[in-house]
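There is one chain below, alone, in structure tokens, taken in the form predicted on its own.
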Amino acid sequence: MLRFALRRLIVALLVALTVMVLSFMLTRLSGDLAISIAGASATQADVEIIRRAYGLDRPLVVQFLDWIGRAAMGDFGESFFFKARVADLIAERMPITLTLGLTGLAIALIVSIPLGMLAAVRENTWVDRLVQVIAMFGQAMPSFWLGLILMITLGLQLGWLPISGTGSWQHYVMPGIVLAFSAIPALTRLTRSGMIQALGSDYIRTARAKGLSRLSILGKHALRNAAIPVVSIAAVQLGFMLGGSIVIETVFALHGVGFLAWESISKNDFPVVQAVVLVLALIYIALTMAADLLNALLDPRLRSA
């Protein structure tokens, strides 16, 4: 299992330093930071003095290897626009987003997994059917489109959630469902999936001829083999959710880390765009990290792998 899970963290660290190298040259890329900086109706000497000032004019390599100097100590640097830490920024704005991430996981599972359980059951039948074509429709749904129809319906019209702001758990509701669709899917096929196969395995047959009950079959022995890869996609979608929460967050607006990055982007904010896009990649590579090793310990088979 050591083995194992330092094969995992070497890949991970493989990983965050290529993100690191992507965030920092596409940055670059988008145009010479200093004229950003400086703004249309700056002359030229305005621009060398800019560039100047925030060590634009340093070589590439140098300005990348003191970014990551400074970001592994948690450094990274002063916003341009908000003029304060950009690390002070993200602390102050992730506990947003990783309440909405979170909130739209467990309402996803809590959907899913239970539906999955149900289609697997029924296979071939007009629920399974049923199941698989909610799961379509949650796909193909627009997240924008289903967030303003939540508005309008349980917000205005019945007043049953506010539709802003983040006072309470219940402003997170709306914005949770709408995260929650876009995973839904993927983790009822899975679980679907996992449960078929599962119900057809020989220790399945041998729990049914020991006159195990029925609850006991499905809940003990076959969603645990079936809950191998919806592990691993949960980590998956909850990456997704944190890093793709921009959307919801400005529908809704809820002024995480996700809003934070558009406004950076809007106002050209290299240094916070490159630490949101570090920290959430972050995130998202211990996730996966987590649940391959939780699926280790659900399947040592995998160890070896």
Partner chain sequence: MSGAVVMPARRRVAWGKRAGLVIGGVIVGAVLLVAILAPWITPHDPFVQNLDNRLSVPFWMEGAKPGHLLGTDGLGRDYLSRLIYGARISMLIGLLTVVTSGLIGTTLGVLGGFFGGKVDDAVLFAITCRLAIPVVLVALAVVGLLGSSLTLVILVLGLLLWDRFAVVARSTTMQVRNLDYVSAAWAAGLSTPAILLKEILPNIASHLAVVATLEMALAILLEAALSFLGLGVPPPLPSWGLMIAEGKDYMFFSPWVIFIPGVALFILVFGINLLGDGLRDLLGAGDTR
Second form
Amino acid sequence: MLRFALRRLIVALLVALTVMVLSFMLTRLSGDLAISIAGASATQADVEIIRRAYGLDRPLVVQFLDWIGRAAMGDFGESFFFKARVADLIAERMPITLTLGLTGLAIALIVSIPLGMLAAVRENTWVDRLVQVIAMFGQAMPSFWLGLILMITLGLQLGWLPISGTGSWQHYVMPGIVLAFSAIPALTRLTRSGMIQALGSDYIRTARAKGLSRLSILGKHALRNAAIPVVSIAAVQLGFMLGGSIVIETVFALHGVGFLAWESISKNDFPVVQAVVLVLALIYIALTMAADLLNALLDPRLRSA
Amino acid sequence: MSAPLLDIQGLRVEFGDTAAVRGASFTVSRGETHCVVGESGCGKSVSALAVMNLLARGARRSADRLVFAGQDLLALPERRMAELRGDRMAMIFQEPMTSLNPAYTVGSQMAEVYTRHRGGSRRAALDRAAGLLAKVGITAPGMRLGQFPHQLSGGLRQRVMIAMALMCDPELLIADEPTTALDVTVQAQILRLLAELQRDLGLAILLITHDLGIVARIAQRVSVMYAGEVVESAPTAALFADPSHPYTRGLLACVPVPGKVKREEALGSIPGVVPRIQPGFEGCAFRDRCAHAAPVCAGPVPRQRGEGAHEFLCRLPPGWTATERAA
Amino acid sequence: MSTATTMVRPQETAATPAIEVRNLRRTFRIKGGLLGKDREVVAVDDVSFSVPTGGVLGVVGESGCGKSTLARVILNLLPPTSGEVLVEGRRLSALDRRARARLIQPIFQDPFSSLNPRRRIKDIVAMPLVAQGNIPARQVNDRVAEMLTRVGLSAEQGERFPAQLSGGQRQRVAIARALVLRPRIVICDEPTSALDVSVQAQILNLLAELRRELNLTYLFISHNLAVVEHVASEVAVMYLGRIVERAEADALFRAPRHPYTRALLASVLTPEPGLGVPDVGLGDTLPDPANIPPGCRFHPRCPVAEPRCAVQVPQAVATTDGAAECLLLEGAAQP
Amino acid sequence: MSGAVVMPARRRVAWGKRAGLVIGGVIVGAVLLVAILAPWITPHDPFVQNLDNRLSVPFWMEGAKPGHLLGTDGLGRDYLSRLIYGARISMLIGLLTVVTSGLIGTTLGVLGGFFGGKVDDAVLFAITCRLAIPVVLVALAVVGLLGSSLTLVILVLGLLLWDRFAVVARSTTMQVRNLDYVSAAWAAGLSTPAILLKEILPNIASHLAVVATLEMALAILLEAALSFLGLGVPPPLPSWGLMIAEGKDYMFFSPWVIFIPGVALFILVFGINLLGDGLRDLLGAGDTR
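Switch from the form predicted on its own, shown above, to the form predicted in complex with its partner chain and output its structure.
Following is the full complex, with the preceding chain placed first.
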């Protein structure tokens, strides 16, 4: 177990390093950062001052090593626009994004697992077909548009939920639903195919030959095996959801990390942008590692192979 | 003669436009091993699953008579049928590698059969499971109970399947190709085990196989299936001494027997391939591949009865083989 | 045979075997899973043999004994860890893929996975000819048609896709593909194991006819001893990567020397009623290629093992028509 | 033996699946046709503003103006014409992105799956890195830094969306590579490129076709999202996402301004997904996600 975890950790560190290089290079794409920071009205002298102030006159490698060294200590530098430490900005906004992501995941799991099971049990009937069409509906729905439609209907016309901002749990319901929509199709299909595979397996035939009740066959023997891939995909989906929260936070004006990123991109605030990219990537890496370990716990074949 | 334990008359199973079993009839008596033998697609496994009511959705089952220990299985609702399965009739399968649930321990899978049918504590069920594991020749049964299927070899898993089938002292054990996936040395061990258990427990075994060698060594009675029908049925010795259906004869000629068939000599073989039979097919299904086929074979085929409960489905009369041997 | 692919062969002496395998060894590293470190598995352990032209060497053994790995190593589908394979005196590893293809061809077990489902039958059979790169299309077509007829398939079946043929017909296609280049050696890896008995007999008969007609040499790998007894002129018994007994076929079946061979033979169930199920006496410990026992590798299962078998490694002992690796024979077989 | 047992009753719903394929094909075909014929079938110039005729309502509402079937937007531009030109953007983005990402992903996946070992380790590492990068964020950042343009959006999405191609190509190649017909091809003396092109690619193509539809749908949705956030296709180009963004200001009073492009987007993506789903069943490609 230890050896396995260690190997995963090393790969994770290498991935993190690569993402760091990429996110660093990303901010250097536009050419001269000093000019973009200084803005269109700045004079040549202003640009030079800024260049020196931010250490942009040094070679790229030095800049990168400097950034990476500080980032490892949790220091992502200072935001140009917010005039605050980037780490503090992210720490302040992260709870909102995490709440949103977990709400979305919870809604997605609550909807998709029963739907997927239902479709599998009724495979190749109109019920199955309907579930698949519903999943495809979710997949085809542009999330930002769905958000706007919900704001008009549930928010404005019916007045059930607040339209934007944070403050109460009600504020997370609509964005949560919208975010869940992005994960429901994949999770439903996965539950369905996992259950169909389990139900068609030899051990389910054995369970039937043993005269077990339908409940025990479905709930105990089939679900346990179908759940194994769902768990790892759920963790990955949470990672994608956090990455995708930028659109939904912007639509609902939720001041989370995604919103922060969007603001920073619009303001050319590159230390914030590269830090957010890195933090989201690290969260994703951590989530996939957690999923691997969880899988090993659920699947005895992985546990002691 | 007392009533047989399992009495199947005119069993039919159809999937869509394929007739998998077409009026198969055979009986299994208490304490007897009855082998159903045939090539893939002949309907032997489907017949076994039909008895257990384990056919896949979409399969249509019907029969003139399907009686187990005096109960009409055709009239039994699935819930009552489930109460019989695993309790009075048990089944083991071909693939021991996939027939056990990978997510649960051997012990928990064995115990649940007992608690489901007989109730009682899990502890008591586990004790019984340990005893049965020992009985099927597994050493250190206590340790095995806590293991997961993937930690066992194929032969051990099949032993676990057998022990699990015996949890509730069934009267009938249906074994569907139980040794096909195993090595020859392990196959011999498993078959010996089945033979022993049958002797000790008075079990009736319905064994499905494609291997005439297994049939010869373990069965008291044999039914040969071809294209969904039982084409020949006889006590084992009688069948091998005087195979009477042309298909049975062809099949036996195909098997290389050490010391019997000369090396450079060709094996006997049956020309052509097994036809796919649709519902409503008339006549003998073997006629296109048969050297003895005649125009009448397209019509209804008579069931010939030879000596000592030796039956076969053919236009040729009982004893026709004697004239062929003379020729 | 007067085709562009027929090559000038080195002077064949009577003593040159069709195929010779020298000290072949193949190991694998397997990942240690969550716990434990990587282990080395010796799948084929110092295997040597030779087969004369026109001979059939049957290789038998249980699953995991390394017989299929042996086939793949001989075909160079897996490079050997050490050792070499010579066909008619020429080292296979020194030949390019085209020359190798002209000498040695495989027939695999599973007629479903051995044919590319997206190609027509005639194209599958033509593939080895096309791969040679210098045979005119006309000639390719002629030879494919000739080969299809020879294995009992019609020209019309040549236009079909594999999914439209039965298992036996597909195996005929595999045979046609293997023989279209007129190779010297054919490695048959369980060629009839996936087939029903009636079809198995057809394929075995076809293989035997073709061997006589084309003067082929077969390496015939199978777990089915009855089949091997029928086709092989010589038999090698493999156990955990080693050939533990090798003998002329009749001798081996009449008087097996190695206890493992005896157990294998005892477990063959011939269709002879009244004999009952034999007791092979092997116990229930199973061979694990990743964990080969010290001394004689068969000793944990051997019904006649002595204490020395657990420590001393047996050497090959010459028997009447071959050799066997068993300590119990070492004392007895002195000249 | 057990093959007969697990035979489900497929016949009954076969037409349902085929209907999906046909409906999806018709939707995608129609949108493609409209996109190609855009200059000839639009009733108005999609870029001409008419501030006297702003937010004219579509035909199903009272007060609709003839000549503007779907009304006009906040700048008085004909909505139907903009919608038709928007189809061009969506299809262009979808197709070109899929070509770019398909080439990258398939090449990586096939090489990793075929050669295994170190090559495969490298490919897996690349896939893991790619998955760790938040797509929307990075795409936004790049467009934000380099300035929005259609080419840039296609390039960025193409360079970001190859992961599923690589994953599927890799796993299917691994499966196929271990089949006996590939061994037979080696033994027959076929060269490595010939084996890749003739024996492996044709047998994984159906899986890749299904992935292509999924990725095309995703690319179209992502472009819309980027444009919606103002960092995708630059105005005044009529991207559906941009139309929704522009309509956002009026949505509480004139919901149809966001309703119309949203529905168009939904129908197109739904059609592509139906097509992919139908293809999956038709080609027997199994579950590729």
